[in-house]
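A single chain, nothing else alongside it, follows as structure tokens in the form predicted on its own.
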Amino acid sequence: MGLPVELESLVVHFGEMGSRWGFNRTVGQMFAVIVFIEEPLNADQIANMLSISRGNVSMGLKELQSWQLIRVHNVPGDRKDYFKPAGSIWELALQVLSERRKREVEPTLTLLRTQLMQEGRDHKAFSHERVTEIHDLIELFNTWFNDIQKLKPDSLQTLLKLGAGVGKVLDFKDKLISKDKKVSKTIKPED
């Protein structure tokens, strides 16, 4: 069973994107094959489709399992392990973001927290202010991401579709508050 022709460009692209997501090209291609082929696949099928060694597939499958992007699927009467995606496309996307946060954002936050907690620092120094700003921004994103992860895929999709509409609502709110402040300044309390 070779790789279907209609999937070749997708698989190549996922391989290129894999390195940007935090794993190598081959693992990205394996992930694409598992996502885009409907039936669960075993390691031999994946190796055949991608023309890579069985050992390379085995290491790649372990990597994808460590990212919690695939799961083992047992086929009755077959002793081989078969693999399929570990959820919907939305769940997989959130899982990639979650893993990237663990691998990239958390170490940065740890470093920033350590820097902020050092004693004897001049708390008015420009660099300390910048460290504080970066820390607070990343913490805000982290809190937002925690909230996003709790949403059901339908709610998340609705939120994302709101897009710029949320900005318009916030602009409108700011205008209302601004007008309210102007009105309250012009109304003087009775003596």
The other form holds:
There are 2 protein chains.
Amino acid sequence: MGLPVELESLVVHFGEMGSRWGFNRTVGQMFAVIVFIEEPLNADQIANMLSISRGNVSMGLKELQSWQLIRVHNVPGDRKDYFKPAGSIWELALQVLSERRKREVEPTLTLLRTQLMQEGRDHKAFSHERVTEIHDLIELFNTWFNDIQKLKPDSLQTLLKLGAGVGKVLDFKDKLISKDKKVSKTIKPED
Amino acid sequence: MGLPVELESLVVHFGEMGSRWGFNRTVGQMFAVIVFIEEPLNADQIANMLSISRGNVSMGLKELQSWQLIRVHNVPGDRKDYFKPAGSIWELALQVLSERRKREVEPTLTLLRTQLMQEGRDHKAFSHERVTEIHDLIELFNTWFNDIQKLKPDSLQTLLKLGAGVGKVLDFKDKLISKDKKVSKTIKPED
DNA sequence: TATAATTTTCAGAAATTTCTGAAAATTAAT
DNA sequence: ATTAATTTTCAGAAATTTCTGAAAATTATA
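Right, the form predicted on its own is done; let's see the coordinates for the form predicted in complex with the DNA.
In what comes next, the whole complex appears, and the chain from above leads the way.
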């Protein structure tokens, strides 16, 4: 009963996308109202805005907290819990990616590792080779993402803006290095 | 019936992860058998291995084809369609990412664009500012991913291996540039 | 053209996920 | 310690997704 009209399409959309992003419709909608409304909201307000049950809101808030996308905000003199986004849009986006990596690739990496540890396996077997390939790919991606996350937001932004331009820089670096070898000076990027 | 025992845990796992990766359990399992078994498989073989109905297999194959993860392989003298992965593990991984971007971020980008085009909106409104931020973030990510995809596999691999080391290379590039501008300033490779 | 082989479709069944709402639990105020 | 405010839980209901299997459609063969 009280969703500001200008937010309707956004909320509906976040609901529809919710399941693709790893949660369900109402959780997606709840996230939308919390992000797009400036004031922190309490559970009853959310339930009213989205016309869903109080219990559903409670579960959804738990879910969003488990994703570390929202945090409580307490108002002095009011016993209700109010909720607001856990950071800037940029931080929220990184958080979603990070959480999804944890849920979508970590378990697979674990499985592949144990598969590779198994003694008495035919290392030449076709499936074993595929397992190795996937494992190495995920490990590579994983460490890359880990590194990336540590960058300051604006370094990361620069990096994204550069895009494939990085290729050029890398080529350039290679040239420098080979030149350096001849002149015996070393530039050592982190391995 | 005839799922090779050594593939059991892999297939089960790919089934469980399926929904997190954007398809459902059986589609995940089907993908697993197609990837981990060297010989191309026909629909009946898949149905038997996974003990699922022929109709389900037909739908799943369509789904995997819509993701461009498998392709048909025709055997002369055999009217059945056989299926095999649409590329190397590396290519399949990129294809999954690409398809997920299409399904998970493209629609949102479209919505945000139209929101921002809307005439007579309060550009100072809180929600409008959030929309702008999300829009810009996604556009940035989008063009970056586009660029990245064009790189040759081994360039991309180098890039991933470098990880946060890219930051160092970038710093280095910046210094070179400022050196160009200011003429004659010393380069300090190590901070 | 008729027949056989294969694939696709889709209505209803089965399985799974999500949601409600009232009761239980928790927390704070008097 | 009692009462009041708030949040959480969870059994069953509702909604959604997935699956089956037989019929329809398609494609190749004789």
